[in-house]
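Quick heads-up: it's one chain on its own, the form predicted alone, in structure tokens.
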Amino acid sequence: MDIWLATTNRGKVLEFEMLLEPLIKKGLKVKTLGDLATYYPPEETGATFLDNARIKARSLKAMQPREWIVAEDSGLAVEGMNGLPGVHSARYAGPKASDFENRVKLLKIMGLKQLANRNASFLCQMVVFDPEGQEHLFSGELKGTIAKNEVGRNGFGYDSVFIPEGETKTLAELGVAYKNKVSHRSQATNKLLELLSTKLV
């Protein structure tokens, strides 16, 4: 049986591949947007995380319309800013900016805000269409804080500013396997798991 992931984010295809192991390992098989000959991507206008994974299925869905397919749409919501980065998160500091850039710009203006409020949530919405075209909704929260500087290398995203609720170190000083065990993706994949569960045979 093969799934279909809706992403071109590196991090991403990893972080699924290892919590899809277990199926993968009863021959599940991965796929990516890097094994269609042509993918023109859509563009992310949603409002919310679940408009924005709609739309990834969707355009993914129109070009493999029998096969199952696994969209997801995930940021970072700071309390002190209004929810923001939010939706804009990949691309807070400008369309093509990278995950430094957007940690810098999130580090910056919460600076210059003096921000008391450094509440966060990394927040995940996951679409997923089966090969019959029936709609299965999964989500995620991890809450935390947001660190006052950079600190560790593991990870992606604003993984290295992000400290989970309970801990003293960000997610990029605590490591992949702590991060996969918590991790908003992580809580929408494991229910995928247990849908997939009942089909893989």
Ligand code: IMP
Contents of the next structure:
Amino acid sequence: MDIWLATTNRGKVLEFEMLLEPLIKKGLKVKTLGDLATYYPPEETGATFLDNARIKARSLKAMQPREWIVAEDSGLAVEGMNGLPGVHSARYAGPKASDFENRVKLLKIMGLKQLANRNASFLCQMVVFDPEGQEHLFSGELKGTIAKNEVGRNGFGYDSVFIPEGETKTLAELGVAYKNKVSHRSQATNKLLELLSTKLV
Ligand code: IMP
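Form predicted together with this ligand structure, per the form predicted alone context:
Everything in the complex follows now, all chains and molecules, and the chain you saw is the first one.
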């Protein structure tokens, strides 16, 4: 059985592959947008993570209508900034911004605003289409705080500025094995695993 992930984000693909390993061992094959000969990514114009995850899922489903399709939209919501960068997380510092530029902008704005409330959450909304075309929704949230400076070299995106609740180190210091036990993406993927395991017995 194949599942198609609607992403090219290397960090996300690596995490998914680790999380789906129990089923990969049973024969599940993970494909990504990189396995398609051509693909024109849709514009993520939605106002919510769910809207954007659906846009990505539907666009890949149009190309692979009889396959399992998994899309997710995720990002960082900072409490003292009314949930920003939110759905703009990937492009917070501009349309072609790097992860580093996004982190620099976030820390700069929080510093300029002298925000005492540094609470934040990583949010993940997943949209799955099964081969019959039925939609399944799974989500996850990881609570924490935004560090004053970036620390750590593992992970991607905002991992090096995010300290999970109950920890003193950033996700980029704690590493991917830790992250996959608690993350917003692992919570959603574990629910997907439950669904897929009923099909792969
Ligand atoms: P998407 O690919 O449109 O869903 O964009 C998600 C963006 O949110 C990424 O580019 C990162 O900036 C951020 N993000 C989502 N999940 C994570 C994570 O697990 N760690 C760090 N940053 C994340």
